[in-house]
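Below sits a lone chain in C-alpha cells, taken as the form predicted on its own.
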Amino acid sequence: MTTVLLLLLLAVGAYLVAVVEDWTVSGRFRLAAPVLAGIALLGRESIVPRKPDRIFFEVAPFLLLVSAILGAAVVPLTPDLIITDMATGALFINAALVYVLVALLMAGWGPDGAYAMIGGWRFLGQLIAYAMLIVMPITAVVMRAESLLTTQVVVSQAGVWNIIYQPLGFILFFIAAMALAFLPPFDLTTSKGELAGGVEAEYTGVRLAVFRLGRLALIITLAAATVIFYLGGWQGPLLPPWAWSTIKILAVTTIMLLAGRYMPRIREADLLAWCWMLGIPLALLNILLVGVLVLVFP
C-alpha cells in the first residue's frame, strides 16, 4: 500500500513539475499544459530510426524512469511513509541515479544519430565533473547523522538543519543535482538550440512521453533528496509531516527550474575544470569542517 501511495505521489509531483516548468518557460501558469502536451505526444506516431541499436533505443526511456523511481524508494516523506528504510539508503540514492548516465548513453547511442550521440557523450563529461560532488556532500551529511538511514539523517537535523550546519555542502550538492537532472545551465545533453534536442532528438510519440516523464520524476527525486539531506525533511511547526515534505520539495523544485534560466550554458570542458579544480577541494573542506564540528560539538 505504501509503495502504491508513494508512486502515486511521485506521479502527481511529476505533473506539478511539468506545470512549473511550463510556467518558467512560457510565463503562463497553465494547469492543463502537461495534459495537453501528453495527449499531443501520445497522439503522434512513434518513429523508429533507420538503423538503430533497437535494444538500447527501446530501453533507454524506461531505464531513465526506473532509475528515478529507485532513487525515490528510500526517500521518506514522513517517519512512516517510505518504501524501504534501507540501511545504506543515503548512498543507495547515488547508486540508483548512476543509471541516469546509462540511460542517456543508451539514448545517445541507440538511434545512430549524430545529435543524439553528441548529447550522450556530453552527459558522460558532466558525470565525470559532478560525480564526486554528489558523493562527498552526502558523506558529510551521514557523518553528522552517524547513520546511512535516510530517516536518521532527517532526525539528526532536529536542532539545526544541515543547510545551516554545512551550507557549503548544500551548495555543492544542489549544483550537482541540477547537473544530474540536466537542467539549465547544465542542459548540454539536450541543448535544443544547438543539438535539436540531443538525446531526445530521435524519440517521438510514446517513447518521448516516457523519456520526459522519467526526467520529471528525476527532478522530483533529486529535490526530495535535497530536502532530506539539508532541509530537515518532514520537520516543521504546526503542519503535519507530509505537508512540510510537500512544501519543501515543491519549493526546491521551483528553485531548480528557475535558477538556471538566468545563467548561460556551461561548456562541458569548463564544467570539468571548475568541478575538479574548485568543487572537489571545497567538498573536502566541507568534510573537514563537519568532522571538526562533530568532534567539538557532538
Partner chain sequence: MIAGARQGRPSALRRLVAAAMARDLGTFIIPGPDIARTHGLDIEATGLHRVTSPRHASVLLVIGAIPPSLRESAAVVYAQMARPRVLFVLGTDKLFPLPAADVMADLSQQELIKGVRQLRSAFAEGAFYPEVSDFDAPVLQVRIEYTCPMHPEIVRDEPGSCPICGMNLVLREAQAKAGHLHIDHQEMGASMDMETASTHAHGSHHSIDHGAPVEYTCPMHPEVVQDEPGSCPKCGMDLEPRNAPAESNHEHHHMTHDEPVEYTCPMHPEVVQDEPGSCPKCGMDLVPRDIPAESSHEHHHMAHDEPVEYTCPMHPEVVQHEPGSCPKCGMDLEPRETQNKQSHKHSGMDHNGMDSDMDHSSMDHGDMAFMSMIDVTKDLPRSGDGLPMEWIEAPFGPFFPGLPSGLLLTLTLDGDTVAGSNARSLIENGELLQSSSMDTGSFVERLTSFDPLAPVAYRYLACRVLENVAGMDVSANTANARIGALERERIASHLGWLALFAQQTGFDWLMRRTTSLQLKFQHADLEQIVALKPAILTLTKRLQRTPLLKSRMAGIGLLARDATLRGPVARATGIGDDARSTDKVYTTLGFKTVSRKTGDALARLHVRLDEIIHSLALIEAAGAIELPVPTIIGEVSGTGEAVVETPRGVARLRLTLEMGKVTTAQLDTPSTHHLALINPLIEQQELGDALLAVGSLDLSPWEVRQ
Second form
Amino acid sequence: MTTVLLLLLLAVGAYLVAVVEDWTVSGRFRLAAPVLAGIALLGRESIVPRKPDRIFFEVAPFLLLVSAILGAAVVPLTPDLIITDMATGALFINAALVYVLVALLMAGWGPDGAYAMIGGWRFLGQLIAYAMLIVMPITAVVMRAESLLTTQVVVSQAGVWNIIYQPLGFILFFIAAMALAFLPPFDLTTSKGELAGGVEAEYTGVRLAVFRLGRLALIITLAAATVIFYLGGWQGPLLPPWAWSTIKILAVTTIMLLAGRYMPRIREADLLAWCWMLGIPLALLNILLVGVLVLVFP
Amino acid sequence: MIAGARQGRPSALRRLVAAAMARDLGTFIIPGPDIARTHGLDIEATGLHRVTSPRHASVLLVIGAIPPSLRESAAVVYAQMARPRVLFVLGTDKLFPLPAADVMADLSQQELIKGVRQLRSAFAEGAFYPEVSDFDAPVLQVRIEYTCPMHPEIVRDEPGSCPICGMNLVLREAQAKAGHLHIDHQEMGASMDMETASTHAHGSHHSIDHGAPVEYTCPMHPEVVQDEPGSCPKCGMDLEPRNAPAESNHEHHHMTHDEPVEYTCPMHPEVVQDEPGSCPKCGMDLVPRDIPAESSHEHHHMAHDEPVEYTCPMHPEVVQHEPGSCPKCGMDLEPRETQNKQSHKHSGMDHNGMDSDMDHSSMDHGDMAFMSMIDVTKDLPRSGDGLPMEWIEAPFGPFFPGLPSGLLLTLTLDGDTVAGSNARSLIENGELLQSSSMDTGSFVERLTSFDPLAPVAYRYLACRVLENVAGMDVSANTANARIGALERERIASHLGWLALFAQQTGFDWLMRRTTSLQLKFQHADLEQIVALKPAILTLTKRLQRTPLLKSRMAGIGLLARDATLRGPVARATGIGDDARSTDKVYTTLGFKTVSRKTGDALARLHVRLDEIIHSLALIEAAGAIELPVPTIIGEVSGTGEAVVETPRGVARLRLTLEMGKVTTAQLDTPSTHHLALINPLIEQQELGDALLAVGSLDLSPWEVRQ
Amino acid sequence: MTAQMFFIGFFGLAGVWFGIVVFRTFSMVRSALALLFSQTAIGAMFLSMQAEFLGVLQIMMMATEMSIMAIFMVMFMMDPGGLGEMDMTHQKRLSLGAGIVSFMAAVAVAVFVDWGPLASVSPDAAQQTIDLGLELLGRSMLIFETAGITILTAMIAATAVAIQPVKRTREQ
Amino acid sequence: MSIELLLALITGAALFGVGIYGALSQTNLVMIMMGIELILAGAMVNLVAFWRYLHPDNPAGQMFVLIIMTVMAIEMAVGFGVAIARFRAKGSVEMEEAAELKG
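Now that we've seen the form predicted on its own, could you pull up the form predicted in complex with its partner chain?
What follows is the whole complex; the chain from before opens it.
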C-alpha cells in the first residue's frame, strides 16, 4: 500500500519537476505542457537505428527509470512513509544510482551513433569525478546519525540540520548530485551544443519518453536525498511532515534546475581536476570536522 | 493530410494524440537560428520550440532560399525525423530534393505566426493517415557493402571473411554511385551519423532497403533468422525485417569508396600493384585496397608528398635515396615514404616487428589460427597519446546546433579527442557576378545578399568600391549615417555570435538574452539604440561575473599572431589590425582599436564585448543611421578597391568597371582565411574544446570563397 | 522450498549465466556489462542470504568497476563491437577441462563434506552493520588498515605505471 | 545439510569454474582479468554462504569478503596500469604477443 502510494507520489513529483523544467526552459508556467509533450512522444514513431546493439538500446531507458525508482525506495517522506527502511539505506541510494551510469553507457553504445557513444563515455568520466563526492559527504552524515538508516539520519537532525552542522558536506553533495543527474552545467552527456543531444539524440517516441521520465525521477530522487541528508527531511514547524518534505524537495529541485541556466557547461577536464584536487580533500576535511564535532557535542 | 504523416487510421484516440502533438511542436531550423535572427524571426515566440536533434523534431522549418548542397543535407535531416513530420517553408519554393512544403509562408514574423497556426491545424488533422508513402531522394540511396572491421580497405559486395585476418566482414552502407551530386555520402549526415540516417529514410517500420537482402529476425532472440515474415519459435513475437546480417554491428571506420583500387599483399605491404595477382615474395593472393583510403588514414601523421627513400626489407638501417640493392644481403631495396618509419615504429618495419611477423606467419600449425593484434593494427593510425580509442569519423554540421549553420566540420575522433578534421562551407557562394557584365545597381544587391549574416557591411563595401572607381565622395552626413548602420550591424552580429556561443555551451540565460537583444538591435533607430545601452552594459557586467565562464574559455583555441588573422580574432592576439583605424570618418568619430593579448577564446569574447560597447559610442557620435545607397556613377570605366571592416574582419573588394558595368570582381573575406585555421587549431583537443575553438572564430560559411 | 532458497538459486543462476555470457559474446562492451550484471546478481544473492551490507556494497562497487572495464575493452580491442566475430581464445580444450574439473572438485567438496550444524537465523541487518564496524575497528583493524594502505599503494603504483612517460631529450 | 548452503556453494563453484576457463582461454589481458574477477566472485559467494550458515554471529566472515573486494579493486588498478603501459609500448594487450613474459 505504502509502496503504491509512494510510487504515485513519485509520479506526481516527476510531473511537477517536468513543469518546473518547462518553466525554466520556456519561461512560461504551463501546467499542461508535460502532458502534451508526453502524449506527443507516445504518438510519434519510435525509430530503431540501422545497426543498434538491440539489447542495450531497448534496456537502457528502463534501467535508468528503475535505478531512479530503486533509489527513491529508501527515501522517507514522513517517519512511516517509506517503501523500505533498509538498514543500509544511505549506502543503498548510492548503489542504486550507480546504475544510472550503466544505463547511460548502454544508451550511448546501443544506437551505434557517434554522438551518443561519446556522450555515454563522457558520463563515465563524470562518474569518476563525482562518485567520491557522493560517498564521502554521506559518510559524514551517517557518522552523525550513527546509523545507515535513512529515517535515523533524519531523526539525528532534530536539533540542527546538517546543512548548518556540516555546510561543506552539503555543498559538495549538492554539486555531486547535480553531476549525477547530468543537469546543466554538468550535462556533458546530453549536451545539445556539443553532441546534439548526446545519448538522447537517437531515441525517439516511447523510448525517449521512458528515458525522460527516468531522468525526471532521478532528479526528484536526488533532491529528496539532499533533503533527508541535509535539510532535516520531514522536520519543520507548523505544517505536517509530508508537506515539509514536499516543499523542501520541490525547492531543491527548482534550484537544481535553475542553477545551470546561468553558467556555461563545465569542461570535463576541469570537472575531473576540481573534484579530485579540491573536492576530495575538502570531503576528507569535512569527515574530520564532523568527527571532531560528533565527539565534542555528542 | 501532411506528407510526412504516420501510418494509421485516424481514430478518435489518434485524433486526440494528434491534437496534443500539434501543441508541442519541436522544430529543427534550417539553415539555423542565426539566419532566422537575421531575418528578424523570433521562432520561440510563436510557440514552436527549437530542438537540436532531427530525431526529436516534428517540424522542419526552412528559412529563405538555401543553396542546393544544403538542401540535400536538409533532405537527410527530413528523412531522420520521426513521423509525423511536417515541412514548413518560409519564403522560398526551391526545395528539391526536399518534398513539397506542407505549409508555406513569407519571410516575416506575422507570416510566421500565421503559418504556425496553419501548421497546427494541418498537424492536428493530418498527423495520421492510412496510407503513407516513403520519402525518397537520390541522396538517400544506399548500397550495402561488406567490410572488415580491422581492414577498411577490404570492401566486398557479399558477406564473407577478410582475406587478411579472417574476421567476418560486416555490413555497412555505401552510397549509390549514381545519382549524387557533389558531395560524398558520409558528409551528408546533417547532425547524425549517416548509418542511422538512411534507415529511417526508408521507413523503419517497413524497412525495405535498396539492394540488400532482407531477412526477418526476432527482436528478443537474434539467433532466430529466417527469410520470410512470421513469428518467433521461441517467444512468439512477430519477426522484424532487417538487412542481413545486422546483429549489433558497431562499425566506425568510415571511408570513401569510389576510389581507384590497388592490390597489395597482406604480409608484404610494400608489394603494391594495379591488378590482382599473387605476391612475388610469398605467393599469397593480393588483396584490393582503396588508394586514398589509406592515405586519408595516414595523413594524420604524415604529409602526402614526403620524399621517397629506399630501404632493405631485412636491414632497415640501410636507407638510401635511390633504388638499388642492399649492400648486406643483396635484396632489392624497397621504396617507402620518409616519415613512414617514424610513425610506424611498432609496425613490423624494424627487427622486432619483423620477427614477430615471421613467427605468426609460420604459426599456421595447430588448431588455433592466432591473429596478431600488432600485425593487424599496424597500418591503422596512432593517436597522440599512444592510447587509441575507437576512431570515428563524425560529421558536425551543416546544421549542427553548436556551429554556424552551413559549416560542415568532419572530425576524426579518437575517443573524444580530435585526431583530424576537415572543415568546409557547404554554401557555394563562389560567383559574385551573375553574368559577364553586371550593372552596378544589381551588383550592390548581389553583395547585399552575399552574406545574410552581414548584409550591410557588404552593401557598404560595394558602394564604397563603386565610389572609389568613380572617384566620388559622399557627404559627411551620409558617411556618418552609413557608419551608424555598419556599427549597428556589428553589434547585432557580435550578439549573434554570443548566442551561438551560449547555445554551444548550454548557457541558456545568455542565449535568451542575446537573441532578444539581437532582434531588437537589428532594425533599431538611434533612439532605440541609446535606450538599449543599459541592457548591453548589464549584459557585459553579468558576463564578467559568470562562474565557469573563464575556465571554460581561457586557453582554448589559442592562436599566435599571424598575418592571416582578421578582425576580432586578430585583435584578440594583440594585432591592432583594423580597417577602421585608417578611415578618416571613423577617426573623426573617435574610433580607437580594441585589442587583447592572449589570443584565446576568452580574449575573443572580451574583444567582441568591448567592440559592442565601442560601437554604441560610435553610433551615438555618428548621430544617424542610414543604409548605404549606391551613388549613381554613370558610365565609368576603371578599376578600384575598397576595404571595409565587417563584423568578422577586413573584407577587400577589387572591381573592374567597363562603361558602368561590373566586369570583374575579386573579393577577399575574413572567414576564408579563418576556415584554414581550423585544422591545426583543434588537433588533439577534447571535442567540447574543439567546438568552442571553432565557434570562437565566428565563421560565416556564406562568405567563404573557395 | 523457501523463498530464500528460491532467491539464492535464481540469483546464483543469473550470476553464473551472465558469467558464461562474458566469454561467449564477441562484443567487448557486452562482455564487460555481462560481467557487471553477473556481479550484480551475486550482490543480490548476498542480499537474499541476509548479508545486506555486503550485498549493497557489492552492487555498488562492481557497477563502477565493470563500467571502467568496458571502456578499457573499447580502448584495447581492435573490434569492440564484436562484429568481426573474431576468435580470441587459445588453449580452449585445456581451459574448458580445467574449468570443469575445478567446478566438479568444488562441488564434490561442497556435497561430501559434513558442514556440521547449520545456523538458521542471522543477526538483523542493522546489528550486522554495527558488528562489522566494531570488528573492522577492533580485532581486524590491522588487516583493514593494511588493506587500505595496500589499495592506496596500488593506486599510486598503477598511476605511475600508466602515466605517459615524459620524453626527455638526450643532451649530449 | 541445508539446501541453501549447497545452492550457494554450487553457485560459487560454477563461478569459479567459469572464471578458470576464462582466465586460461582468453588471449586478451582485460578478458583474463574478467576471468579472475569471476574466480574471486566465486570465492566471495562461498565466504558469504559460510558466514551465513555456519557462523552468522561472527562478523569476521564478512570481513573476509571485504578483503576480497579490496583485492578485486587492487587487481583492477594494477591490471589496468599494466595494460595501459603495455599498450603504449607495444600497441597490444594480447597475451600471445607477450612472448618475453613466457618462461
